[in-house]
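Next up is one chain by itself, shown in structure tokens, the form predicted alone.
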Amino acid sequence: MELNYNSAAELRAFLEKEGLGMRKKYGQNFLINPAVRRALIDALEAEPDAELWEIGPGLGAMTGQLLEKGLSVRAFEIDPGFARILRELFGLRPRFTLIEGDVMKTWPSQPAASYLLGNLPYNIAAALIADMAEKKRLFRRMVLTVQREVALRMVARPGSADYSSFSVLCSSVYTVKPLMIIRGASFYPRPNVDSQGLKLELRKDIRPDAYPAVFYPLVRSLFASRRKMIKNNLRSFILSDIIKKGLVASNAGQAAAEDMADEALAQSRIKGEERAEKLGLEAFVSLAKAVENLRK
């Protein structure tokens, strides 16, 4: 079985053929474009031999070019039909396994790798990153393909319009380069929007495994109303955890939250009137180091 990857018109033949379709809930896009494909796999310096995870490889684009690299290659993919194509293609490979179903639930059950390659559904490019980082399921480099708007929340600074939790959690872990912006001609189904190309490099000035149990919850919760002060985010935090614990009456919390909340902003050297728009990763380290200590 041979594929002419750029080409929409075959491909969309090849589909016709195999009695297979493009299914929009799973946000499914070929990257028909050669010189985008060869740039993002350069990108990931990978070793021959390494262990490399690739989501949504689709009828297998990128995934030849990667065992032809000398890698071992773990493929997800959730459509039923490209992974029969997969199979087909690549299944007597040594190097390839492939993992059918959603990546958000199978993921968590394959064992740790170097890299990842990944062209991520806009539904899902968040909350994937989000859940491997927090569960510390880390890699030495990932370079994904991202929706444009998803990229600009990744690599954003403090005070910009799309500085986000989501960019405190990616820059936690990984130091983010953007790659390329992807147009729309490069894809088939051609989208609407642009995507961005990214390199992911694991941070070595910073140990994940140190960070306070309650770090995520505290800088998602600290964005959850941006207009808002930090120190009345961070007093309903707060309050919402003495509750939940039940240490002590609700009525009786408010005070306990607020000495709790100035306490805590005192120990980290940052003004209640700031907003969490404008912090940067080590003050939300530092707030999150003081609010575990004020917990126990």
Second form
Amino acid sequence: MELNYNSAAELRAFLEKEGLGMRKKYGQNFLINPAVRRALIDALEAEPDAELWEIGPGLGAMTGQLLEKGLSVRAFEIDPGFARILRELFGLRPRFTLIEGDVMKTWPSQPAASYLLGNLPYNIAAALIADMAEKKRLFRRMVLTVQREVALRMVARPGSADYSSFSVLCSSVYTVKPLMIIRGASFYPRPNVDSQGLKLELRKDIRPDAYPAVFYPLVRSLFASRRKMIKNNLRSFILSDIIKKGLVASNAGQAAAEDMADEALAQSRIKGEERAEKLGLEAFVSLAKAVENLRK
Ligand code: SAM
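In place of the form predicted alone, the structure of the form predicted together with S-adenosylmethionine is requested.
Every chain and every other molecule in the complex is listed next, the one we just looked at coming first.
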């Protein structure tokens, strides 16, 4: 089977011949620009023989090239029709493994790999990256294609409008480097928004276990009402933690949460009037450590 991945017309004809359609709900947009595909694969800088996860291989536009490079590819694809084509194209290659189904459910049981490549479906991109990072499934390097709006959140620095709990989460384990902006014309079907390539390098200066258990839930909750002063968000977080632990949400609980929040802020030298969007990673880490200690 020969497939021309560079031509929208030929891909359309192929899908029709195979009785397949493109499903919007799975964020299916094939990357038909060969220069962009090559640049993304080159950005992986993966040594031959390395283990790689490919998320959403589609009809295999990148998969074939990855296998040619000598990489062992574990490909996660949800669409049964695409999975059938992938098996026909690569099923006999010993370095190819297909994991059929929803990657959000299938990835946790799969063996770790050094690299990850994915032109990610828009509806799961941020959730998948966050889920894997939080559960410490980390890769030496990831090369991702995401919608530009998601990319901006991933590279955002403190104080900018795009800075969010997701920015903090990404920077807690990876250095996020923007690659090229990819215009709609590079995809079939053509999406309405631009995408962006990103390279995520695992940080060597931070041990992933440097974060206390409360770190990610705390960061999310501090950004939940981003216009609120941090002391108010922190008090709500601590109060809900106290309630979860079985203490009643009484006035006593409220007062205890306020005291604990003030103490944690004092210990980590953060002003209660600050907004989460102004704080960098180190500030969140020291606040989380203070909260964790006070909880004990
Ligand atoms: N890699 C191909 C390319 O670049 O041309 C296709 C990329 S397309 C944007 C996203 C792919 O992810 C599709 O093949 C789609 O079926 C698949 N996909 C969508 N949701 C998925 C999920 N939850 N689990 C696994 N694959 C998924």
